[in-house]
Amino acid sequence: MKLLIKGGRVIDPANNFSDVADILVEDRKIIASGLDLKATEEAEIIDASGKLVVPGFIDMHVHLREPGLEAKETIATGTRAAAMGGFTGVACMPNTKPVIDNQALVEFIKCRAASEGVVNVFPIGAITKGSDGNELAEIGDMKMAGAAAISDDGHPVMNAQLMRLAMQYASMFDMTVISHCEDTNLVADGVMNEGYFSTIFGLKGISRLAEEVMVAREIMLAELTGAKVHIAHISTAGSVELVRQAKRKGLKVTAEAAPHHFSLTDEAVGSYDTNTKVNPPLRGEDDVKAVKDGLRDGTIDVIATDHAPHTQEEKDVEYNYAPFGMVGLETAVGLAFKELVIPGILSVEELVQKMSVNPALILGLDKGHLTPGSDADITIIDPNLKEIVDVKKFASKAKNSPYDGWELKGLPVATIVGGKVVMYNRALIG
């Protein structure tokens, strides 16, 4: 298949190219990058103008519930919320039933992906077995099969002997070890941010503490072994200050934050929508501000969406019942257009290099880049398109999402995966 994208600003990072250029994709490939490219009859072009043309989106932090939970989410429904979302490749979490604790489910969710996904798949394996927190995975194993990264994401590994030993197995294979920050001490049976509005609206709340704790525990632990940790979903002020001084020191310590973290406060929970009900817990305006205080200087590395679908049936309880979680694929990009880009707190560049460049590093992946040669995941962004989010529409099996009416802009409207369009005008194509 060819096909020739024209008179886009192509935004590329990883090789500090930033200006209107045309892109030319054959058998899977990027073959050129330049000014009025030429492209044989048979190529199909696409018209940028006016649009933004960038490596393709990796979202690495994803629940595709694909094996054993398949009412929520399977890989096929989530793939295709990513395309719509722009996202040319997820890393799927290990949370799973059975737990992706081994080489055959690493293998599983591969060929499930090429089977039936529409974009690249990158399965994360589990550091413990069943991540139950007790005996490591089968981490060389697992690796050898595929996976990117290790997390017990859902679950803390509050052994912090057996994560020091994760670590070490981890820096053997070069893997980053992905870590849910979380002392359930501390959690205990929390639902929601500890504050002014739990006490307000009769809701047991989580001190940042629990996140905090347990933040400077795995820096500690990274700067003993000299592991690559990742902190997944971090949501605290204090949080975002312990990642900058461990960036200071040179530890290899990166961290990301989900839309949500960015765009909410805990004064969301007043609706008490189930959907606002999330792990950590959406915070108040201070670790807000910090957040994006964090995005803006560098101390977080990565925006990573931690999609977590659920049933109409599971959300559709009371507040304390409900499970933790929101979708968050198809909202991501115009989230981040809204929050960060708009405002001036993050240039295109510096989005692209959390949403693309970074992810491919942290995990990596040769992606994140459109050097000649290289695979052609690429996104196409409309800058000034605007849409309602209607969770209705959903490519996802999952509607619970907060945002629905909200107004977004700055979408998605095409997503390239190995040189095929799967999403294009804002609809999935084939």
Given for the second form:
Amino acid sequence: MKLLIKGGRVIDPANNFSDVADILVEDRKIIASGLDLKATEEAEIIDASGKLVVPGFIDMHVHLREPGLEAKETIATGTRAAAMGGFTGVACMPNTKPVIDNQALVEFIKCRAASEGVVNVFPIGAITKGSDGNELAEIGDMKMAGAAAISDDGHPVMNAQLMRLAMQYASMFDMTVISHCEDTNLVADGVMNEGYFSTIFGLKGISRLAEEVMVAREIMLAELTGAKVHIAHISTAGSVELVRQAKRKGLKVTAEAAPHHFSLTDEAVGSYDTNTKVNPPLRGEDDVKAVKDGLRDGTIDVIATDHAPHTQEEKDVEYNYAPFGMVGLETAVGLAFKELVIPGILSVEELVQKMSVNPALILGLDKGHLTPGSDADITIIDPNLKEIVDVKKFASKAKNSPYDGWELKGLPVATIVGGKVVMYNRALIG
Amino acid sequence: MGLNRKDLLGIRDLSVEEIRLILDTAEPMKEIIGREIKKVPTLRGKVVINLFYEPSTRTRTSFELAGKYMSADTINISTSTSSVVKGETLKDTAKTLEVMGADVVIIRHSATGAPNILSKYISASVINAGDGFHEHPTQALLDMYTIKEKIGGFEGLKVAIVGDVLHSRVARSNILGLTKMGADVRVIGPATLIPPEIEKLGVSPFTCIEDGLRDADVVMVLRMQLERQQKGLFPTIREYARLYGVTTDRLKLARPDALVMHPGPMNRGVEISPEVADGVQSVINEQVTNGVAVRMAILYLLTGGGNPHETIN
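Can you now output the form predicted in complex with the partner chain? The one shown was the form predicted on its own.
Every component of the complex follows; first up is the chain already shown.
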């Protein structure tokens, strides 16, 4: 199977390349890139003129919900949503039922992904057994089975000593520890950002400090242990500043931001639309600005969606009773263009850095570049294509998105995984 | 004319003109309550449903009487007798009430925003009878009616609200309503029970009750809920009463003719001393009477309106 992608603007930051070029793919690999490549007769040709041809995007924070929560999402539907969103790979969080906390379960995810999935799936293992914050999970075993990182996402490790041990232990395997930073005592039973809007909407607030004290703790532990620590879904101005200082000190601390934290504020909660209920919560205008500044100056390395599917029945309830989370795979690229690229906060090269190069580096994957000989994971984006978001058309099983009806411009038009076209012209293939 | 809206979900959505219309319409309603035969045919053939997910005596009875005085068919559903205990969702309950032909659904719910959600699912009018610690608009309107009746207006009036403002929907609705009408509102309570960024609502917070009560025209006392102490928001009821209880001595700091209000039910000896509750400045019982009148006005205005005098007489 051969594929020739012709005439697109190839953006390959890892190789310092950004210019018009062709890419030739053969047997799952990129075999050449350059001007006026000639295809042999049997090659399929994709005309990419006017489009951006970039190393496949990787969403390093996704909930695929399988095993155990298949009513919300499955590996089959979640990876199709990823393909529609221009992602050639996703890292899936271990808070399934059961929790992915041992080798057998990591292998289960990989098997299901191979048989049911359409994009690469990189399982993330739990830090503690059952993610209950008591004992370390078999981190070494999971690494050998193919876990890309460890995290107790959704269940913050409140015991600082245990987190310290986890960081020391993970360092032996050069694994990144991904921390969902949230002091559960400070959160109490809050449901939205604490401030003016929580006061007038009459909902219990979640202080910014609930995140920031944990970010500060993780940075101090990273300094102590020398571990690679990645701060998930950073949402406050204070957290951004803490990470900025940690980077100045030279610590191995990285951070990600989710599209909803740079495109919406807590004012949106006023509709009592439970699709705005997310953890960490939508914050204030100053926080949104700080997240954008952090993305611009490099403090925030990655854009990741925290794609969190829930059923309509779970979300069609009173705000306090609804689960936290929103889907994000199918709107991420469009929102990044709308909020970051079009206003000039990020260049397209920087966007590729944050959605492909950096996630690959943090997860220790040989991905995120278009070097000849590498896996042919490629995303093609039409920066001028417009579309109105329609949740009913999502490939994801879940429709819990607050962006229904938004017009987005700058959308993925092809997703190529290991040389196979899985999405083309905004439709799944096969 | 009626209110040009389907629902009454909160004071936040109401204009000054709408608040005035409700308060003016409540006046002839109060006259009906004083009659020998308390019944007018205004809402004959209308179905009013009280859907209460939280226990309530005062508000539920007040709405029920308001409907009955105007000849509506009123029905009460409380969580202990409905299919809610069987796990029915608010959405399904709403659909059921809709197809049974409800004209007005009055909802009280412990979850903030439940009335907003209900109003999206049904074409009947929805009245918020208290949701979470969000709003309790009919309580604020009856409080405003009482203030207007006793004092005459709101402009420049100093109103002190004392107690657990953080968890009080009564306080929120009163703050929003009274500031709209031009009053100068202060809130008084322990720092742990003052909502964040409350100043942005145009009110001044006080942690010292003596400072907050000084020269007040109205002292509105909130009910202290005992479970707040259990959550560690203040140490003991005893200390709360000592620091924030409205006593005869403290009341002297307010204007001599200041009104004392309480939405009920009272914890005598905790947030309010019995002498103050039963004193000459207290209008607590009038609040209850006015509650029926104001709710009659709201039911009437939401179901179509017309000149209240013509229809009623």
